[in-house]
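In structure tokens, one chain follows: the form predicted on its own.
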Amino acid sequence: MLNVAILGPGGIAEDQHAPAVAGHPKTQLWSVLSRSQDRASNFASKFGLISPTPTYTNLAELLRDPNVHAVIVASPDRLHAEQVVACAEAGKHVLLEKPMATSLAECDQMIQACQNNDVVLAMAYHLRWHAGHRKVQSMVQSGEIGKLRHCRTHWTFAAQDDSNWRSAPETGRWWSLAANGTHCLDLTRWMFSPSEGEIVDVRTIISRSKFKSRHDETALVMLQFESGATAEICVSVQFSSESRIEIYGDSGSIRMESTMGRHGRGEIFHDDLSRGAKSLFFEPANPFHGELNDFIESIETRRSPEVNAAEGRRNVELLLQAIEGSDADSY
């Protein structure tokens, strides 16, 4: 049985990280980290966690325990790298949420701290593991809409305010491009990197007009694969709208409609150019137990895991590229 412990109990961690743990045949919750004592001992009681000692405020306490096998890293993107870091060197496999880091350096350090201890480092882009999506990434990938030539991703929602924690410099660097804009880069390269090579090229708008952000609050990007090929993506957190996806090939093309976020659920089209659109059938499933299946098979086999360090760094790259050059970066 692995013996998970939580750095970070926040919503995704409570909504959907505990839960999947909780549930696994393999896994179980054994402790957490907060910032806040309260916080930690109402995650503990809300789920039940099994360790003698199951709250912690002290990263280094909870990593002494030798019955920890392995961490969720759900913190603000700026504790990452100091977080993981101390996991590796604990002897602590890594589930790390996304983005990987706020700078190349922090992954490069988190990458070689794992290497020389031997643990895994996964990183969480659990869009991966939607059913729809692995059927569409198959698809585009066996040639069934022809060459591909361009994608369109979408995926807003309209903050209150701007005291999330990303738009503040001391715990992030981005605000859309980090609550959605890494989801939909990773998406892109995994749709389209195995035919059409890396992005060679990136180009950005990013509006603060709403907020007046010191991080982007609209970015628009648009990417240019070796091949030719073209995407843009936009993200935004001063207005809400339905998340969509549109794949475009020689011989037809695909529309993806509300399937990013948490759900696994939503609705695809396939258009062939000859008979129409026609709707694509998935079995909707829970993308947060894909992920930890993977994370779990990763350790036991002592294989990569499908989203690895490597990936996690070529996305914050993509990133900072993204940002090169505009007024809402900070460091």
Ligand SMILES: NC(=O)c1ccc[n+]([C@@H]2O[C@H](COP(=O)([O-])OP(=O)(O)OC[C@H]3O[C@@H](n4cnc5c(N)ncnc54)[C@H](OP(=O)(O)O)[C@@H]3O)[C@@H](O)[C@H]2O)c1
Given for the second form:
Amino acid sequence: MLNVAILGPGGIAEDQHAPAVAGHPKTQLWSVLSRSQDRASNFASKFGLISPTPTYTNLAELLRDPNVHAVIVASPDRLHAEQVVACAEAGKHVLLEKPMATSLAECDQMIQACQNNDVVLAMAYHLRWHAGHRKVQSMVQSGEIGKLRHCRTHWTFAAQDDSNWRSAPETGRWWSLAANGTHCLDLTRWMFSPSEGEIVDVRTIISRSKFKSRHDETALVMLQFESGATAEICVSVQFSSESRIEIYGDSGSIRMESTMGRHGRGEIFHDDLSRGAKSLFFEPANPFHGELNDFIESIETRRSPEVNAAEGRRNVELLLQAIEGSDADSY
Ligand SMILES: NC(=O)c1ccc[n+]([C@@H]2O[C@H](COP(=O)([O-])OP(=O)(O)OC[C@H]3O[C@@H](n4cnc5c(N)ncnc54)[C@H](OP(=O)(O)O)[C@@H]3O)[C@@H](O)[C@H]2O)c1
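Return the form predicted together with this ligand of this protein as a structure block, the form predicted on its own having already been given.
Below is the whole assembly, all chains and molecules, this chain first.
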């Protein structure tokens, strides 16, 4: 049994990671780190944490427990690097929420610490385990819509105000780009890889017009791959809408409606340019289960996790390029 500790008993941990770990036959929820003893205790009793000492407000103390085998880091982005390095130095495997960190130097420290201590570092891009996304990725990479030309992703939500930690420099580096954009970048690269090569050009328009916050509220990112294929990403915290991914090739297109999010559902349409768009069947599955399975298997077999640290680092590099020179990059 793999004993898993959680750092940051917030939204994503409570909603997805804790139920996934508690329900998996090879894992059990062992302990939790919170800044508040009360929040840690509530989390421990809600999910039935197994350790005789399940709650911590100090990371070093949690990591001293030899029965902790793996850690899920689900804290604000600025905290990732310090926490992951501490986990690695304590010999714990890490499943890390996206984005990996807020600078490339931090990414390099984390990669080095995990290599030095021979622990797995897996990135939690759960949308790669959406059953429909997996089907589409394999279709487009096997040439079913011909040579790939363009991808468009659109994913927004309406924040009520700018109180989220992503809008504060002490805890975040990007807002819309860290909430949704990092997933869109990961999906775009994955869908177009390896056939179209790497992303070689990144250009962005950023708006901070609604909340006048420090970070990107809307980001329109344009990308070009080595092959010449292009992509657009629209992410925003200013307005809500249905998510959409469109992929265009020489002999057809694929449209994914409302597939982004935590649910693993949505609708997908394939247009082969002869009979009009047809619905593409996939069996909805919880993407967080696939993500956890991959993490466990990478620990058991020592193969690279599906989204490894190098991919997490590349994503951060693209996020940094996306805000370079903008007024959301002024510090
Ligand atoms: N894969 C996905 O789709 C997805 C979705 C949402 C979030 N995420 C990622 O998961 C991580 C956590 O995001 P979240 O939405 O779960 O955030 P959240 O709801 O705010 O939870 C984060 C937790 O981190 C702890 N924390 C420690 N220091 C903090 C600080 N200075 N400010 C705020 N919280 C602090 C808090 O727990 P205590 O107050 O108990 O200490 C808080 O509950 C982020 O990296 C985020 O990008 C991923």
